[in-house]
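One chain comes next, on its own, written out as structure tokens in the form predicted alone.
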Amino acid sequence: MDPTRDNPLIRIKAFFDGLGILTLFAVLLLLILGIGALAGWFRKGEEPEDAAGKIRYEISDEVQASQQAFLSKEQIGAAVEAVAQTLSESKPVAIKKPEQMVPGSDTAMALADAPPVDTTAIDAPPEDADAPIDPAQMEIGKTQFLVCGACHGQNGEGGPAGPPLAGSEWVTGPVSNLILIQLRGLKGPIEIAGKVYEFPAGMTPMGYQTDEQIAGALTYIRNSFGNKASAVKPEQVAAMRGEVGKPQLTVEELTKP
């Protein structure tokens, strides 16, 4: 048994030591709370939200004062009333957007019956067929192909949702085929390098792209993955814009490569 445990002096000292530690802890706690309260007192009325609100009110007052210097409330009210009257009396006019044509609608049916565009000039061998491909156009095409690659494979190898582009006679064949497919999409079977491919949904039309984007994408696939063919020009795409909105193509409507 430890004889010091029965020593009254040691017990009294331990008691006062514990009391001192507890007192010190209480003092520190009160000190921390006091500093926090003091900081809050100094910060009172200067919260970030208050400062930002003050700036907003000042700007709002300046804008209103500037407006009133040019137009009175009566003038603004009269202008609003005049605009509202004009809008209420106007008749809405339908805007025809072939890219957003409703399948089966009268407009879509009429567009489907329209004669096909003459592709003779577009498919004629270009005079600059051997000219180097513009690197800037290839960069545009490379960017656009990031979407195409989701189905056709980023290296043109094909995939579960799209046929291969590498070594495809359709890719290096008549330019009009590619433009038509891009503008109208494609459904049904297609034979590529002796193998038949068919995908349930076919290819979705990409007519929302600009002429430059379509020309770039087609030039890119015609000169990538081992393919080599002439560039596609934006003006060639523009000449076939009338095909946008027509039903998806079938291979029978294309020019055999």
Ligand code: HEC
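Numbering follows the first chain given and starts at 1. This structure is a prediction, so every number in the text was calculated from the model and none was measured. So that the term is clear: the rigid core is the largest set of C-alpha atoms that superpose within 1.5 Å between two forms. Compared with the form predicted together with this ligand:
Comparing the forms between these two forms on their rigid core, the Cα displacement of Glu235 stays under 2 Å. In the core-superposed comparison between these two forms, the C-alpha atom of Arg56 has shifted by at least 2 angstroms. Once the rigid core is used as the reference frame, the Cα position of Val196 differs between these two forms by less than 2 Å.
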Second form
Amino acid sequence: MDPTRDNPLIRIKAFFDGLGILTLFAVLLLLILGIGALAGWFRKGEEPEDAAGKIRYEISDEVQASQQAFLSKEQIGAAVEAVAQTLSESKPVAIKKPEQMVPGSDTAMALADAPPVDTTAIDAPPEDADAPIDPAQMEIGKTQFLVCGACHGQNGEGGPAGPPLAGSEWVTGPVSNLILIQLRGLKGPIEIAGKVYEFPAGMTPMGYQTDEQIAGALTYIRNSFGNKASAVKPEQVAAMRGEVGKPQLTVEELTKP
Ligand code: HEC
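Beyond the form predicted alone, can we have the form predicted together with this ligand?
Below, the chain from earlier opens the complete complex, with every other chain and molecule after it.
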């Protein structure tokens, strides 16, 4: 017979060993439950499935709202029909404008060889030189000048892309110069009010405007920013339309102001 089995001391030890292990399990269990409860408290009761469900509802509401905001099939059909009707009724006409000429083309080359227009009549002092400037013409000019102002400054003060127009003898000088500059552009060094300016690209021609608009813009610069000179007439611009398409001017081709 095993002598230890009846030893009471060994039995008591075994009892307490068992009790110890059980206590250990109990503590572990409490710990796990505690962590679980704590994590739940941090999530503030919102389950991930609930959150995802909420987002799905929001998306579905949004889709429904945008679908209701769409035009109906009938409305779209009516709009397409109206556009088709206008298109079939309007008759497009081919336009041939000299300012659409390709640089270097035969037409452009032939124009370049054409004799310059006689500017004596255009530059002769007008009889009504002292007549007050028509406010309506200044109004047209002011609008047209917005483009010019991009390079010359909205107050004609000049800037990184263009010389000043304020106080420029070219602006208040012969009218033909101004019309020529606008119809053909200008490049190379230019002296303005005693200062020489040189811009790498020069000024591009801007002949796409109507005679009235060009005359307006030029009258505007001649009578703004402290400048004062006679108005430019649309007829004067019309008389020089033949210059459109010729190469960019240099100062030597202009009449010295
Ligand atoms: C893309 C920039 C640009 C625009 C836009 C522009 N110009 Fe110019 N302009 C120039 C430059 C650069 C010169 C100097 C050309 C040269 O190199 O000799 C010049 C020169 C002139 C000159 C002669 C010099 C002076 O300052 O008095 C006049 C006048 C002039 N432009 C008027 C106009 C008018 C009017 C418009 C609008 C219809 C216009 N410009 C639009 C860049 C521009």
